[in-house]
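Just one chain is shown here, as structure tokens, and it is the form predicted alone.
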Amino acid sequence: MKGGQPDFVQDMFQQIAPHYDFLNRLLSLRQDVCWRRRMVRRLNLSAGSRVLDVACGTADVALEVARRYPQSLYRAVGVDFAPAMLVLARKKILRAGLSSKILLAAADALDLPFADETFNAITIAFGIRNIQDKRAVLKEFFRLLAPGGTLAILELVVPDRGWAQKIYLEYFNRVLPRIGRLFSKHSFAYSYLPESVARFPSDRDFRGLMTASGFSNVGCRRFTFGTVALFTGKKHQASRSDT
């Protein structure tokens, strides 16, 4: 067990890394690009901002941050526990000419090697469901955020009810695993995906975890027929009466 994540999860992402971007675009009909852009827009970074992207994968979020906030961003840092993902991420960053704006590191989400209050924003896209101890990782994020900072969490979720839920479950449980196995040659990864999404807490419960971890102004927005949730929260800006 590493960082509250079963060892097989790290091995799985190591194996699917070469096909990760292609399958994300294919299986989401390229909506994953739009979802990340929505998350990054919510950050509203000011001059000199430092951003941490956890479970950064191949650096899609870090690249979007660097492109959207060229004047405001001081630096984005991407961390992931799968070295194979970071190899691909470095290549993408170099091709984009953004190596001066994005740093990468192999790190455990529950034991991040940064000082308290280092970052103005923290993001994690489609990664927190793989971390078993969600309360602990939220507290780690809270530790790393500067006062006034924003946490943004993007995650796949099951639609609440109705025709969207039926279509989603049919696609996720039957179609998606077959396509994933066909292209990635990994027999388990794309069966694990719908299982992990089904186990993710309800919007209300997850917002409660964020609030219990210290975040304020906690909110959740769903889009694409309720299949994706964007959770956001702020670290309280200390007032003079608090000090």
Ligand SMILES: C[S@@+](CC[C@H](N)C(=O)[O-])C[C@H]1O[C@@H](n2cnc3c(N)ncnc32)[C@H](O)[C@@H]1O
Contents of the next structure:
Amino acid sequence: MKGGQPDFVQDMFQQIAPHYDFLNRLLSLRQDVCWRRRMVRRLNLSAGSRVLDVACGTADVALEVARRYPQSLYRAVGVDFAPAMLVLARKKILRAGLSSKILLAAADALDLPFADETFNAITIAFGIRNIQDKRAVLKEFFRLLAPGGTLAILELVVPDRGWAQKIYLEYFNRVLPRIGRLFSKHSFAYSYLPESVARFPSDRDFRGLMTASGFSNVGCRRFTFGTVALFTGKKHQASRSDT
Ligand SMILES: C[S@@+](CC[C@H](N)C(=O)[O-])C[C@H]1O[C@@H](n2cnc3c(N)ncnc32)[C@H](O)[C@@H]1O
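After the form predicted alone, can we look at the form predicted together with the named molecule?
Every chain and every other molecule in the complex is listed next, the one we just looked at coming first.
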């Protein structure tokens, strides 16, 4: 089973990069834009904030952060391990005139080249599903967050039950892979997608992992008929009695 292994995932995103944005908008009926917006709104950044967007892909989250917080954002940094995604990200940032606000770096989420407590917020959208060692990546996020900082994780999930799950499984397992294959010309990327979503832990288990990694105030909200989950957590601000 290769799915979820770093080389396999990196190679896949290298290949589908040119069609990635188009297919995201098409397959989600443009809901992906609203989902990222919702996550970014939750960050509630204060003045001088540094934001890290992990698995940034073509920089949609970083762009949304820079647009939503033109005053309070000091800088957003996007990291991804697929160079082809970063090339597209760079072009979009240039076109938006936001190069002074968004930096990009090629890096693996499990080994991020930043000092402890550098960021006030860390985001990852539709990326953590692809990372096998979730415990390790959450620990890395915890290391990089400044005390009081927020972690926000957006991910596709299988609806809990009922008619939503039935329609979802039909669409995700039958319709989506065909459309994806047709436009991306990639034989398995859009079959891997539903497989990887099905493997993602339950809300309860994932919240448990976040708590075990040190995060507090851990919460999860689902939206769009339960097909998307937004997990949030805080790095506890040390009080005087902690020090
Ligand atoms: C589904 S895309 C999401 C992109 C973007 N966050 C968005 O909202 O559209 C997943 C991205 O995660 C990146 N990725 C997956 N595993 C990674 C890892 N271990 N380190 C860095 N990037 C990773 C892939 O290269 C890809 O660009």
